[in-house]
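Only one chain is given next, in structure tokens, and it is the form predicted alone.
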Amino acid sequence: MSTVEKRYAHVTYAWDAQRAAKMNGLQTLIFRSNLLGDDGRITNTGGGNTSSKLLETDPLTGEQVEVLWVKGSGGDLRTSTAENFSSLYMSKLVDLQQIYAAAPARGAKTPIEDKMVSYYPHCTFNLNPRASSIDTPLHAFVPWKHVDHTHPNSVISVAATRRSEQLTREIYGDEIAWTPWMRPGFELGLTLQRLWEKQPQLKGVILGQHGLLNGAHDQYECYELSLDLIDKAARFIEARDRGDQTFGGQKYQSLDESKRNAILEQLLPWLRGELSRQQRMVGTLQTDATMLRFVNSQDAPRLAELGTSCPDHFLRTKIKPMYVPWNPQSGDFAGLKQLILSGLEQYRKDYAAYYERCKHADSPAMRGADPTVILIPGIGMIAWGKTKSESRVTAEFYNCAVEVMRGAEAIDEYIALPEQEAFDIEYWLLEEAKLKRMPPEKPYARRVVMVVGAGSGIGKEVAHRFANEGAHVVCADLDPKAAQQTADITS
């Protein structure tokens, strides 16, 4: 292990200098992005953006021009390739500031801010079809050639505390600035630009209740700085970890595996039916020690009610999970079912009331009012989505939220986004437009199909057909190895 690798306790150093030396600018950006995305402590699935300002040859003039390559809308850092990055003329992006400045009303959530997104295609370099992210101005208007915008658990823990600004100074001194929460967009990009004009020595900024943005003029230095800043926050938190008193200590004990499984065998099919009345849902179960420490804790009801903080989280997890106040030591299965039924009824009422309180004249219609995360003491967490993949991501996001709450409570007091701000992200018209652009679901989407005899012949072909039509396929066969081979192909 090298000296630089030893320096990090809470992130993984994975830079390969020899490999990077053989890459061009875009290839190095992709390499950097993949490394950051591969560490779940740095950013969540689909979250964060990276960028590089590179000199490219203009296909019309043959001249060298500065082009911003930035991870586009809908991409994932861990798996991104060149096709996941949009490319825009820097000169045209800067010129957009004149259009914005001429608007009669400017600022976050004004009509002109959302309209600016429609101008990004006019800035496209070399007919790149990848749609630009709403975070594009955050990368374009800061001074560095290379920028990382990530959602690290440790930094969001700092960003989601009541004393976030003071803690930022305590941890980072004058190297890192702090800004209060502002929805991503053109105004936030200009805010960051003004920040660096006043404090050119800054290496980065903590975006209140959102994440981290930092940069450098060298790709490796940018990567290393990201790791330094994230690890520094994590070390600060660990030095103040509450140990046995994390989340106020334990109120309940976890059930042993056999008793838990006996309950889940009855609970999961019934619960899926209750949550699939409007449209079918698929669940992911999590019963590990880390999640059980949270759901069994004294503070779980309070923190669950506050909901998540980072906007990337509650787009999947909704504004809050449903916590079931069941005592695993004295309660029985019938009592658990009744608590879930009454909890679902109240959750739906609360969600409808939240929608009515916060909606605007042009808000999209209310989406499903069922929870996507259910927490049960003694058992764990069940996350839900329209596919198994989506439910896994939902589970991942709430794991991030739990880790953020752990860190925030260790160093101060956890706070969530204000309700109206949460709603304005969840029902953002730009997000609604993105949902409408998604391809229609396949005929057997959301369905779970068991194919008996899936290891060979007709059964194998049937399994493949159902998988191609969007079903979640369970492959059964007298030959377990053959069934597994079919499952590996269909997954």
The other form holds:
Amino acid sequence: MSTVEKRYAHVTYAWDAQRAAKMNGLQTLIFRSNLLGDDGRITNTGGGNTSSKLLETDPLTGEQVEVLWVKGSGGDLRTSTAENFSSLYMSKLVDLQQIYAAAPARGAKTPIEDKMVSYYPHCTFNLNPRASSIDTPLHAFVPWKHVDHTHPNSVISVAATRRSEQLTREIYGDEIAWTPWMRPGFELGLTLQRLWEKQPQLKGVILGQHGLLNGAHDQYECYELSLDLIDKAARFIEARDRGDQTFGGQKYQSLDESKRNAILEQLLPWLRGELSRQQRMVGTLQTDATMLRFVNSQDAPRLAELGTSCPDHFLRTKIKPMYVPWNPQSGDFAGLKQLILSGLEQYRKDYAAYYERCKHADSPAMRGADPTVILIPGIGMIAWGKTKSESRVTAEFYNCAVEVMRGAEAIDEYIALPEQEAFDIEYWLLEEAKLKRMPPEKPYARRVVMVVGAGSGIGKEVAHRFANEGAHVVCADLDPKAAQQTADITS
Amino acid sequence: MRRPRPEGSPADGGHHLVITAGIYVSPRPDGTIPDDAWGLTFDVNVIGPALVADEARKIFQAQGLRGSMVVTTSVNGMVSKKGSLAYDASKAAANHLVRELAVELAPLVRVNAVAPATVVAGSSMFPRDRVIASLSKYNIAFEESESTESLRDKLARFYAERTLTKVPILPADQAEAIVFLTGDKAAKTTGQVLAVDGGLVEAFVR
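Switch from the form predicted alone, shown above, to the form predicted together with its partner chain and output its structure.
Once more the chain from above appears, this time first in line as the rest of the complex follows.
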């Protein structure tokens, strides 16, 4: 294990060898996971998973058995604790391959593949209640003791290009393999197993239009390898950065703050109303230079229309955002509203048509047809969700999408997922089951309540009551400090 | 008095507006009210809610989604007594403001009021000097050395005895009524003043 601190240009190195030395295997796995999840360039919120194959004592036989500790369904690597990890008997997981092999029809997206998920609970070690991730076979069936699967923007940039396979070889040589897009599950796990059987020297693989997976027999080496691979892709991109020709150069200029805010003051309530016809939505606004460099660019309409890569991203952002073809330099507010209205009408038509084209006999009913990301030149991006924090995550994911496109267009040509593949993730029956398992929404969910007088007395009491009932509460008071105090208390 | 400006967060101010801000300006010891106290009392208790409602109306109308407003008034706007002329008159005005706003903002926005009485606990409406003035008025024994909390507690229990339910009224009681009137469970209620006063016969509406 190396104790030399390394310096990376594009990821944060945070390993603490002294702390790790005092940890057991599971603790080290958690530590490694928290570090990886802490850097948005390594993986997105809730994205990716980690694992370690550790020897544990079987509670019934007292024997040493190999157990796969793997990040479970739900939760985020950055904040994961032991409770977030599933534990499964490796031998039972491997035995599942016989069930799969016996099925008359197998492969990605077959019924047997989804059925395999129902067997994971039977492989659980020590009554661990944490539900297993769909990605469990990706960890189980590769020979490395420790495996990191991440969604790094820089690597997804490589993974989302037309010449992705050649670029992978160019950047990484033959240490890193490449597989085309495949919906994650049992078949992808077996695909990786076969890859490693053919090329035992492999350290990792780029999953086309998805992310990175790599492993080692030592926890620290696995962590270091992840950082190495991600940083390498980022440096390759940086060396080919197109500077002011990024995204084809700027088509529009950002509006100055006061003009922008004057428009937003009028626009946002109206827009929220337009998007809240079926269910109320809450928005996150972004007007920073990085996002505007994309939104104002020549290529923005083309790239926005192409859609996103990485399944995690588009589950939130939908396959494509809505780009509003408004000229901030010459257009007026009435024109902007008109373009948004016609854009929404077209988007809803396009979405319904996509659903109709791609649906299967057993697909869940169509969910909302509204965009969750809206791009307005000169102004910025607005992301929508059922809560403030959900809309922030959607915003984060579209930021990732923009960064992925930037990298891909710098080194080659960006490509998005084929729409049937995107549909098969968005309307995956397992995804639908996950949504149905969620608890019902609270009475004031999706609502915004402003309390004038929230700093004390009845106002403070009522602000907390609304918050407990799921509302987003805006605390206003003559005494701004008191209002802030009320806002800061979470019960 | 200035109109509220939605600065910095133009997307704020969403679906429901609750106003609990109010002011009680203590009369002079002889019971008279300084001229400027009248203006301040009406500014905060009546004109403030009116201006905030007017700004909120623009957002409500732009959104086109059903919303609601609840204003905290007071049973003092209904019960006739002596000792707090300006405050009581302002609360009567606030009650009628709520009724008329309910008409003006219909059908999109419902407007109601909650009328507390004697919420002494944790209230900025009952600063120490007002509590002492009231204890004196009612001939309730106290020591100057007592904590404000202890004085408030004495007053709250005195008030409770005068109600039908006989229990001190808490901010949580007001919050419960406000949350009810704000939400969808009160979807068919507008223009109403709901008294949360422990049960005061003088405040019963005819």
